[in-house]
Structure formats: structure tokens, C-alpha cells
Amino acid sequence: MIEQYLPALSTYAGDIDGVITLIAVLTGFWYVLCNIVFFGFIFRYRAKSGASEYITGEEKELKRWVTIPHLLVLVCDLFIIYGAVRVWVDVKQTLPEQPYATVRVVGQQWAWSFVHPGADGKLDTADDIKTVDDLHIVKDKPYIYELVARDVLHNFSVPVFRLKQDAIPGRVIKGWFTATDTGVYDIQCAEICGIGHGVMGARIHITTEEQHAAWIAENTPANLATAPAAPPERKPLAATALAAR
């Protein structure tokens, strides 16, 4: 139902939508039922001319209108807790064992910075690709992200992934996602972080593996792309003379 208004483009987006729908259905049911009973009682027991009655609320036949619905609501809560914990463990506590790549996400006032691994597939090497407000990933590949904040609290939010994670200064928070379709979509900051919070938007570019490889080749740092080949290793003269004998 939610995906009719906002695409669900991660492997766990449907599970999160399911929990939201479950909560909406259960709370919506009790909201409608309570209003029906409430207004029904107002109409049924409205004051009549010349008649009045004092009710203490201690009568057993009246208490059951509270205790029985209370117990039923608790049963509904158990279903919500089960569904929420199952999704929480999958999304927040279980990282892919063999991720395709790791990207670094940096929140700052008021922009998102991203560090992508280069052709070697590793972060913190010479071919890392750094961008501002543009994150590039591959469809159907599991990614781990390292989320940090340079100044104040931020929140890394990708609505189409149903992903929201606080970025906390002094901490590196890891999470994951796997995109299920290609396209360009919004990244937001969902934590009020100062006067420029409202303009702290970015874009996530989801492409095929071939398109991503072309993007890496095009954006590899110039000093690596044009660096001359390393000269052959020279042997000491003594070793060269011995080899010639």
C-alpha cells in the first residue's frame, strides 16, 4: 500500500512497510471501534429530563468495558513487537557476510560527502573516489555503509530504501542496503541540524554493474589514471655479472 506513493527499492523495504501497515491496521481498527462505542454511549445514555444517575465506575459490569479491550490491545501489541523485532534484527543487527563494497557516508553542515572504493574495491586507498551530494551504487549488490558526522547530529535517510540512521559525532555506525532497481532518488537529512537543514539534500544513483564500472573509470583520480607505468626493477651490477657467466 505504501509503495503506491513511494517506491520500495531495497530488499528490506517491503518488511518495513509490512510493520507500518500492521501498526496502521491494528491501531486504526481500535480507533474506529472506540469512537463507535464512545458516540454510541453518548447517544444511548444521554441525559433525560428529570432523571440523573451517579456512576462510580467500580461496578463489575462496567469495568469489563475497560479490562477486556485492554487485554485484546495487549495481544495486538505482541504481534507488533514480534514483527518489529524480526525486522530490526535483519536491518540493524545483521550485516552481509560478503558485501559487494563498503562506502563511507559523512554528514556535515550542510551537505553529504561520500567516499567510494575505486577499482580495487577497497576504501582508504589511493583510488578512492570522493563526491559531494552524490552516492553511486550498483543494483542487486549488498553494500555496507560507514556513517559518521563531522559536527552535529545528522540522520542518513533514503526514503525509497526505508532507511533512516542517526549519524553521531565521534562514532562510526555501520549498516547495509541492497538496491533492487536502477534510477536516481533522494537522500535526506532527517535530523534538524541547524539553519541549513532544509537544503541538506543529496541523490543516490543506482546503476548496473557495467555502468558503475564506467563511472569508476571516468572518475578515478587523475594522478592515478595518467600515472606512468612503474620502471622495471634493476638488479645490482654484481648480480647481473654473475647471471651472465
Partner chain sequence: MSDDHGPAHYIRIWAILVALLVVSVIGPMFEIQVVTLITAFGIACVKAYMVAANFMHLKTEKTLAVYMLVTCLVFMFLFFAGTAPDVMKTEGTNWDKPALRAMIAAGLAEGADHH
Second form
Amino acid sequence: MIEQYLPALSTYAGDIDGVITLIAVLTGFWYVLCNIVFFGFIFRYRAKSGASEYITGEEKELKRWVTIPHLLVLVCDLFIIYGAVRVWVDVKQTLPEQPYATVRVVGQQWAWSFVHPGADGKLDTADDIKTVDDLHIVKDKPYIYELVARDVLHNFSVPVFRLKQDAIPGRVIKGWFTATDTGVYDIQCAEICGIGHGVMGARIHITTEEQHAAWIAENTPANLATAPAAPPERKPLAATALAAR
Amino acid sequence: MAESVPAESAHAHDHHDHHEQSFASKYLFSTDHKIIAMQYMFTGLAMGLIGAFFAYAFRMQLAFPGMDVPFWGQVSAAEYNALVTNHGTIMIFWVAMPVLIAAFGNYLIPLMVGCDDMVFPRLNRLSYQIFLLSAIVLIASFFVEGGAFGGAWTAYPPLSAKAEYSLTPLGSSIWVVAVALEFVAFLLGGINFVTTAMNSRAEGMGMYDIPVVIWMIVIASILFMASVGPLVAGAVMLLFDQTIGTNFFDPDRGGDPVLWQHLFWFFGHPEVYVVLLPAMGITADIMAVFARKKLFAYKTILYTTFATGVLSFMVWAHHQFVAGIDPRMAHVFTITTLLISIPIAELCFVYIATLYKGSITLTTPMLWALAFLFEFLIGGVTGIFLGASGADIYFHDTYFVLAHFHYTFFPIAIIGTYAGITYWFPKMFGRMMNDTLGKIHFWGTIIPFNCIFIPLFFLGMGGQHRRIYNYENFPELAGQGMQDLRVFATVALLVMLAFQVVFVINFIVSLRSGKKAENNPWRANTLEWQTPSPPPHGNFGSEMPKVYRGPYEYSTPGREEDFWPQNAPS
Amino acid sequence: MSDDHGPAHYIRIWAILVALLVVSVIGPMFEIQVVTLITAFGIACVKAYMVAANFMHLKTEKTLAVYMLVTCLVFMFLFFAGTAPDVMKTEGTNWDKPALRAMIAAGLAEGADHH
Amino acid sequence: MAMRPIATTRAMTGIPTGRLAVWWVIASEIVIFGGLLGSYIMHRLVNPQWANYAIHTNTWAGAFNTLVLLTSSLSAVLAHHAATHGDGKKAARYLWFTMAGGGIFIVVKAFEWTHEIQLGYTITANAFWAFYYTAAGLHALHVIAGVVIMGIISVDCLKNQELHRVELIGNYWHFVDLVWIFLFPLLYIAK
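Having displayed the form predicted alone, please output the structure of the form predicted together with the partner chain.
Whole complex next, starting from this chain.
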């Protein structure tokens, strides 16, 4: 269902969309059924069609009509629970055993900064590449992200991955993703974080391995005399608000 | 259970022959439950106007970013946050709760259980006065330096706890104080409601003779009392964090921001049922009357309501799936959340079954009641997407969530309120409302309502996240197609707001020159209809009613009339 | 309330409560954690029961009142059970609180210096 | 008081209305203190170093205050006993005794806190002290409220009016005592 609105670009995006479709089908069925009965009754039993009948609802043969659907709803619920839990375990509880790399995602008022491992593939070494509002990753490679927040709650949301996770100050939260196609897409902050919440977007650049290697070579701090660029021009508000503080 | 205190009429009371009272003592400082109910209702509706105005302002900003919104002006990012925050806070705490629980609870409980007033009339008055104070305090937060609080109605710290993050040093504290005062008001009110309904029922009224609406208001009050405690403690902690610099929620000094989320949602989720249940109860009573049918399986309704109430304490963390809770806990809360859909589905089935072989008249209140069921069903099924952890990863904090809970809260707070007002108007004011105007208002509200929120489901599925004052900053959300949907929703909102004028006109005109209402214009069974419209002070005159049967004996075989008042001796 | 509880009964209860208080103060002096836990919290529960049952007369009150209070207590245990996995731990599945752990270590070290 | 609604005179549950309401008050207080103490216990268990801060609380003051509250609870229940026997004067005397207990409790608390604050253990010192002052402070507010209400009720008692209220304030007072029974080991003994 969701692919019609947004491409599905992570390995688990399809699973999440699948759960959504499953729920849509099951609840849709009940919703339509309820409405048919509901409007059917309103039409069939309007006052013109005669007096009403005395029914307490405790009669066995009538109560059945409520009890049986009610048990069927329970069965549907079990399917939904199964589907949801399976996807959840995959997305949130398991980490890839051999990740291609780990990136650190830092939320702060009101920008995302990203720490990429450099050529050595390891974080917290001298060749780490820090960027503001641009995350560079390689397609088809499992990544682990380490999510931290500097000040308030933020939420690292990559809609095309169907991924959301809050960043909480004082905690390091890990998760993973594997992109399935190249391109440039949105990263959003999906947890209100103050007046600049509306400008706290970033971009994720999914590239091929060669392109990524070229990007690393170009941006390795040795080549980079200055600190990472300031937040880009499209955030006049964040800048003024920060100045106000 | 049902043994009543004898010699009641000996105390025969002369409530009704009061001296002429001054306006102030009659309307402002009265301890009469009916007057207090009116105070709650009009205060709640006035706050509703403010909340609707806020919605108008920020929807205009979303549809036409940067425009000079008439009556407001430019909506800045800070103002936008303050508007959405206070829209949510007001609509839940200052509209849904006072109108549905306090106003209808105050008005209906004594009348429907057959007594003359609440058991603690002065406590009742105090509860309203504290509530009024809390409303004034909240509104005051818009006029202080730094502006009103803008950290969302959930007020997650550290944003809400530290002025250097929220940039509203006074606004956030005033917000917390206002909410805490409101809780105090409803704790006092709730104790009153519960005690009155438990202890002061008319002679002969057993547990299963209580109208469903009373049951639901009472259960809602109990849910409120049992869930609000941790948040009261949390509010004190947050206030200390804000004002004297303690570190309950400050992770740098040993606090934990996630604790607040638990404290908040442990209350916040039962709160949904606190406002839902009274609306469900109003609907049940109206449906029985206008289908001329006994409610289908009265006891089942009670048991499922109890089950919902208990389960509602076990589901709270589904609001926090991706908010940093341990992922393993998500399984527990997914299971409980989907389980709570069972009693709610049962309730919907039972309500629909009540229509079966009825004799349905589509009066205005009945239309509202049916619309409640129809719209709430949409809210209910879309909730399943959000309660299922796997799907919530995507839907969390999108407009899908927003549309979902408006499909629950709008039926609850707006449709339920209109259903209640149009149904009990003759009793409250002794005059009938105009049915034609009522129906114009009904369709003028329901159709635009769906036009507002259905597009928002699609925006949410497209990944639009909440509380953003301008989507131009997000390339995926800045497309023309999405903007068109936003404009459509905003226009629908304007249409819906315009139609509310019809209601106001209908209300005022009917109040002054509507047809005089008889005691029991709807030919209903419950006790409030067996006394003059409007009821005198003391409700039932010198003789308190006795109850002989349940509240839903409609179309009983072998009777000439198709209704059978609870207090009519057989 | 029925009258079988004379002042003598209340004073007897009070005496037991005071005796329990003495035990709970002495308990920790052994500096054995299990003993402290039992004397402090076990006895608190016993004392609470005695006050509730005898002074508040819950023993002879309608069971309805007991249910009301017990339900609220049970809800608090639910709250605790749902919240503790996040707040009462320093790490869990895929999350970690490094700041808090550093603080605990520093606090313990400082405490060790004191003694 | 001339006109008390008929509603007040009924008791369908078998529990008099006033007492039923006080049970509800206590139920809602249970969740307020439950939320606060639950949060405290969670933090306490994850922070073993808090034991080092708890050392600075004065166990003897806490124990003395426990004794004071237990004793005042005794006098509250004796006041109730006197009230059920229609002896308003005696009930009032017992209530005053209870109020005196509340007063002593607050005075001891004041000395304790003054001392701790002088040593630098203020509410902002760290999370332990924040919980310590908040929990004990909230409890102290309840003590003060109880004393004030008891004062009002004792005046009626002297006139032999509204004697049923002695039981109501008594039940509330016992609850305040109960909270302290748990606060004492949580804040003072566990070290």
C-alpha cells in the first residue's frame, strides 16, 4: 500500500508494508461487514417498517451473532500480532552480524550530524568524516547506526526505509538498515524538538560502493582544512533561533 | 446491595420553595448540580471555540504557508508549536473532559439515579471553580514573556523541562500548573460522581437498573482517578525540574526522560477511555430510545466496559514503541493493545445489534448517535495499524496517527457532545430544538469532518510527520499533490466551522422561542424524563422516585405503550 | 462500626507497631543486606497491614472498599512492571546509557573514598 | 447545614457516603504516592551509589517521627472511638493530641531539613535528594492538610456536631501514617 506513495528502499521496508497491508485487509473486511450490517439495519428497521420487537440480547440464538464474530476478530488479532512481532524482531531487535559499517547519528537542536567511518571502516579514528545534514551510505550493505541526542528528544526517521527511532539524550540506541537502491532521500526529525523542529531535515545519499569510495577520498579530514560546513542556507530560522539563545 | 435508607420522605424537603435568589447566588455560586453542569458545559464549549480557533490558525498556515492569517497574523514556528500544543491540551482537558464527564455527569447522574443532588454539592462547586481557574491559567500562558508552551501536549522532557531548550521559560511552567489544577478539579468531581452513583440511587435501583450512560461516566471517573496519580507526581517533578532545577528528567545528572513518557502515557492511554466511555454511554441511551429497543445484551456491555477499563491500564507503552523503550517490551504492549480491540469490537457489535428489529426514527440526536458509531469505527480500525508494533515503526508520529485519533476524539468530543445536547436539550431548558436546523448542522459537520481527515490519512501514508509548521523544508513532502490535500483539508475545516454557526443560532433561537417541551418528549424510560422540563431544584419534588425495572424496557410485549418508565409501578 | 474494638485493643496494636519499629531500626545494624531488607520492608508491610486492618477498620469494612484500594495498588505494580525495564536498567536490547553508568561508577568510587 | 440533599442520606453500598468518599480519596492518593515512590525505587535500584547519599539522612529523626505518627494514629482511632460513643469533647481532645503529633512531626522535619541543607544536600544536589525532598515534602503537605482539617473538625466536635467526620479524618490520617511507614525504610533505613 505504502509503495504507491513512497518507494520502499530498505530490505525490511517491504515487510513493514506487508504488515500494513495485512492489517488493511483484515480490518477492511470487518469494517465493510460492520457497515453493511449497520446501514442495512438502519434502512430495514426504520420506523415506517413497523413496530420494534422485544429482544433482550440474552437469547442464545441471537447472542451467537455477536459472540462468533467477536471470536473471529480475536483470530484476526492473532494473525496481526504474529505479523507485527515478526517484523519488529527483525527491524528493532536483531543487528546484522557482519555490518559493512557503523555510522553515528547525532540529533541536536536543530540539525542532524553524522559521523561516517573513513577509509579504515572504523568509527572513532582520525579519518572519520563528519557531516551536517547529509548521510552517505552504500547501497546493498548492512549498516548499523548509533543514535544519540545532544539536548532533547529527536527521532531519526527515514521514510523510504520505513525506519523511525527516537534519539534520547543519555542513551545510545542501535539499529540497522540495508538500502536497496541508490538515490537521495529525506531524513526527518519525527519528534517535536523545539521551535526549529520544522526545519530539522537532512538528506540520505545512497550510492554505489565506487561512488562512496570516491566521496570518502574527497572528504577525508586530511584533505579538509576546515571544520564541516555550517548548516545549509535553507535554515534561516534555525540560525536566528540559535543566535537568540 | 440494594437496601435503602428508610424514612426519606419524612425529611421531606423543601428545596423547591426557595426565596428569590440573586443572579450571582443562583448562577455563579449555586451548588445545584444542574447549574454546575451548565457552568461546565458553557465553559467547555467556550474553550472549544478557542481550540477550534487555534486549529483554524495553524491549518491556514499549513495550507498557505507564510500567509497573514485573518484574526491571527503570521504564524511563526514558535507560534505554530504553541498553537498545536494548546489545541491538543484544550480539546482533551478543557473540552472533552468538562463537557462529557463533568457537564453530562453532573447533569445526568443525580437525575438518572433518582436523587436530588450530588452527595457533596459544595465540593462540586469547588471542583468547577478550580476548573475555571485552570482554564484561566492556561489562557494566561499565551500572554507571558516567551509565549505559550510549544512542546506538544505530551510535554516530553528535556524539551519541556528546560527553558534553554523550549525557549518558553514561563509558558511551560504555567502549562504544567494549569494541567495539574485541572486534574485536581476532576479528582474532586470524580469522587463526587462515583460516590453519588454508588450510594445514592433511588430505592429499588439495583446495579443492573442503572442506565448505561451513568455506568460509563462512573467507570470513566474511576479510570481517571486510578490513572492520573503517577502523572500528578510527574507534574510535580516536571515543575521542579523547570523552576528550581532538580534533575528528575535530566539525563546529564542522573535523571531519565523516558520515565516521564511512562508517567504520562500510563495516564494518557486510560484517558482516551475516560473520554470515550461517556460518549459511548450517551450513544447507547439515544440509540435505545430512538430504535424503541431494549439495549442488546445490557450485561455484556457492562462486562466489556469493565474489561476495557482494566485492559486500558496495560497498553500505554504502544505510544512509545519507537520512543526508546526496550524493544522486547513492545511485544507485551502489542499483544495487550490488540487484545483491547476485542471488548471495543464487542461493544460496537452490540450497539449495531441493538438496531436489529427496532423501529428507528432518525431524529437529530439519533443521527448524531449513529454518526458516532460510524466515525468511531474508522478511528477504531485505523488504531490497529498503530497498535501493531511492526506497522507503527512507519506510522509513528505521522499524520496517519493524527487522523486516527481525530477519528476517535472528534466522534467522542464533538459528535458525542452534540448528540447529548440535542437529546437532553428539552430537559435542560424546557424547550425543543429545531429539527431542520439540527439536521442542516449535522450534515454540515459530518461531511466536512470526513473531508478534513480522510486526506490526512493519505498524507500520513505518504510519510508526512507531525508538528511541522511548513513542509517546504522537506523535499519529499513539498510536492504539489500533497499541498493540494492540505489545502483541501483546510477548506473543509473552514466549511465545518462555518456550519457551527447554525448550531449556535439553533441553540439561541430554541432557547428563547422553541416549542415548549413536555416532561418526556422522546417517550423515554429513564428517570430524568419523569420530572418536569426543566427539573426544579431538588429534581423530583417532594416524593423521590422508586425504581421498578431496568432503563431499557421499550416495546415490551403486552403493553399498550412502547415504553415503560423505570419508576412506573407495574 | 461495631464496638468490639475497645481502646485496649487499639493500644495493644499500637504497642506491637512500636515494637516492630524498634526491630526495623535495629535490623540494619547487623549490616547484612538480607536482614535489612526483611526488617525494613517486610516489617513495613506488616505495619501497613496492621494500621489498615485495625485503625482504618478495613478488617470489618465492606469488601468493596478493600477491592478499590487493592485495585489501585495492583495498577501501581503494573506501572512499575512496564516502566522498570527502561528506567531501572543501564542497558538493554540495542540500547545503553553510558552517561548513567559513568555516573554510577564515579559515585561508587567517591563513596569508597569516604570510608 | 440546614439543607443537606437527600442524596447524602442514602447508602446503597452499605458504606456511609462520607467514608466511601474518603476511600476514593485514599485510592487516588495511593496512585499519586505509588507513581512517585515507584519512580524512586526504580532509580534507587539502578543507582547503587545512592546508598552513599542516603547515609546522610538521620535515621533517628526518621524513627522518632515514625513513633510520633504511629502514636498520633492511635489517638486518632481513640478519637473515633470516643466519637462513636457520642462523646464529642473527648473526641476533640484526642484530635488535638493527634494534631500535636502532626505538629511535632513537622518541627522535627524542619530541623532535619535545615541541617541537611546546611550541609549542602539541597534538592538540586542530585537525583537522590530530589526524590528525598519531593517525596517527604509531598507527605509533609498531607500532614499539614490533615492537621488543619482536624482543627476544623475538632471545633464541631466540641459542640457535639458532625461526629461522623472524626472517622473520616481518622482514616485519612492513618493513610498518611501508612505512607510514612513506607517512606521511612525507603529514605532512611536502606543505606
